[in-house]
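First, one chain by itself: the form predicted on its own, in structure tokens.
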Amino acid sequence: MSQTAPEIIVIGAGVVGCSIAFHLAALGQPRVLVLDRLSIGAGTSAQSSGILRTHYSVPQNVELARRSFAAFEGFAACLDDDEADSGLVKCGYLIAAPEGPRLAPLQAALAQQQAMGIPLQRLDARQAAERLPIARFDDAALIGFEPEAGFADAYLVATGFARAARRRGVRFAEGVAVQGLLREGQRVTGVQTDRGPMSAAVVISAQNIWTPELAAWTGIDMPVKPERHRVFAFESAAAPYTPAMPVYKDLGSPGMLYCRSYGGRQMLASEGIAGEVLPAPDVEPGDIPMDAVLEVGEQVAGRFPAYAEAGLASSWTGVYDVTPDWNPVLGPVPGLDGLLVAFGFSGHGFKLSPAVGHLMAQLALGLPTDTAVEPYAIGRFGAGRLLTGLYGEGAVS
């Protein structure tokens, strides 16, 4: 592609921004420029735990997750690139709840998945233990198993989308910081960067935890906060968590733990509740005190007895862009023509990225959308129409 002015500028080269860029080109608009202050997939995408599921209590999320999983499963065909690989490990997803406040939400969410045609099984404790023999299920009142689930590699997916987009003519400019919007009245006409102004007919913000900058540029409230979450890799010589074992969501633990196989014999574990709110966006590694290791380690040992003496192999932090209802904002910004936003994924960004990229590309090109965008509109907060999941605050949604 010649270095002509782009028709569309995408701010952010994380997995969502790269997906948007690819889908724009795939739908016939290759005159796209993607800008990122860092590099492709180097922000919060690189910190993702990579878990893929369609289990949500919000039906719109179920639909986006179903469409996305099909793309992860057939990633090479989706990108028309024989070398593309999402790193998918299709091991299934187990979720269990004991008697108590999380049982009814799980019942409702499983029933909704089944009504939407998602392949789903309800297991007893013996059947669950056959799939995940290192865990105990004696307290489980309800267990769901989604065989068409697992985990994948967010960095591979982001760079795969970027490579496929480049092959179709999309340009990427890494290490370029956007500093503001160009406007003519109520219409956005481009962006101001540290390399100078850049014009475009449409600007799509996929700024993730940096969305408060966009709010400052526009003067429009965009309710999102950066939250740091801790991730741990435990290793037990007695009970390796093999890649054939399913991802596990433990609604019976205080932190609503999620766990999966990681790095051979290791288990990746983290909590699915609110994290540490940061005063400003920051993707640098945060400190993890020993108290946090012990707190999560105790929960892991309570569900996986052989991990009572497990060692901590590694730990790191990741940052979510969290909205008041823990669900994303997608679509136009009222009062500003030529601007679309995709932010506030609250831990769902990677899982939903293929379908969100397609949806945002359709919106940018004025095409009918495959998925309803109205529930994700920014106006829902002011109107009191929050998209809150049955599980309440946290990344289950």
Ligand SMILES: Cc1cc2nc3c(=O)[nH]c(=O)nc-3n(C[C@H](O)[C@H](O)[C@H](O)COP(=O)(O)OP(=O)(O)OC[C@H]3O[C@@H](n4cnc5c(N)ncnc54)[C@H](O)[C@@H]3O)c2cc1C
Second form
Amino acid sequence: MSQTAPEIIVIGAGVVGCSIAFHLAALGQPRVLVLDRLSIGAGTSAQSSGILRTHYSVPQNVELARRSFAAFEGFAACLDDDEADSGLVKCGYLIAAPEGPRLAPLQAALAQQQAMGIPLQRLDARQAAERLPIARFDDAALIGFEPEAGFADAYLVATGFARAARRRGVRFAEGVAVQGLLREGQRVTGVQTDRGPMSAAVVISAQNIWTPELAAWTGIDMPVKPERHRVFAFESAAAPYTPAMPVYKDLGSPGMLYCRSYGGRQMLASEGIAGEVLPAPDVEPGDIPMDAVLEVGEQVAGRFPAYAEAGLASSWTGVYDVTPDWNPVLGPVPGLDGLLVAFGFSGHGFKLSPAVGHLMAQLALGLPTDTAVEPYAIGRFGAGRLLTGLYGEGAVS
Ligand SMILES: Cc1cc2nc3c(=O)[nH]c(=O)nc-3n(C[C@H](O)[C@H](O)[C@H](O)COP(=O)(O)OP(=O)(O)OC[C@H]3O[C@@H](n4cnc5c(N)ncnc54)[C@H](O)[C@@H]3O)c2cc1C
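Please could you give me the other form, the form predicted in complex with the ligand, since above is the form predicted on its own?
The next block holds the full complex; its first chain is the one shown before.
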């Protein structure tokens, strides 16, 4: 490790921390040290379903997602690394709602996307079935299709950002736990770690579900809770979900299911509603009771008739960092200089990570930001300016 003291310390080498580190270096500040008590991408990023879309009802999220998709698509060029690969499968994103409470939010979100210049098509049931022939659309009152969407690999993206950052001089220290902040009055001057104190002019926390540690170090409330979610891979010999088929968001199912191709022929499916709140951050696999398998399996079979005979190929759990309005907190912490935070991605942070990294790097370097950060300020909760999306609770926003 070089002896030069870092100007900026990033806590957390998930996809967000790695993106921040890369963008700092790309903007001309390579004196960055990224600390992680685990290893690069081994936190909640490793559990991501990887879905990329710009479908949001919150316009600021549309903007961040649009900028991010361009980075995922041109990942090698963005990183100036011919070997970099985001694992992008550009299969598009299909979203449908029946008559009922989710129809108006879908109408509004699609209209807003179009007004923002997002390529978008409204499909009828026949056109939707051409794209996703294994699903039924007979109940759909509105179907949107976004071609600039799909899924990618969060671990590949995190490690890609990390490698490109390293090439520009950023240092990564894995297996190092941050235990507190160094302060001089109101100014944060570095971090205390299990290897000793480390000073820096700016500290950026990208700690995700472990952000409550930061709350304990600062005495400032960080509104985030860890929520465990279940993900299933189903396999149907009669109706494989191939990578050419779009990601599907089923607003007609009780759990607002999302589904995508997985491993070539299987279907990855999960609910897009609130999950199990954990008493403490913990990424260890959780139990998946048979009742939960049946509940999701029934919803899948209701939409994909051939999946009534499908087998469960595998299942796993992952943990979201959920804020009260299901949107991230980005930016400074009032009352503490030299500290920036990026947490609370509420199950949809991967698709935003390139633009969030850029935004956070601009903030850290005192540059004008090219996307608005104020809507994501931590002060919005106390001020009653929540960013709650039209779909309410759940990772659509
Ligand atoms: C099951 C599941 C499915 C998802 N699906 C999608 C999806 O389809 N699309 C999408 O856009 N998003 C999705 N997400 C969300 C997305 O994956 C996350 O928002 C994103 O990966 C979070 O990245 P991160 O860098 O903030 O967090 P993490 O990857 O968790 O990184 C945080 C890092 O901080 C480190 N750390 C914390 N505290 C300390 C400390 N004190 N000292 C040292 N290191 C510390 C941790 O070790 C960890 O490595 C999903 C998430 C889950 C769990």
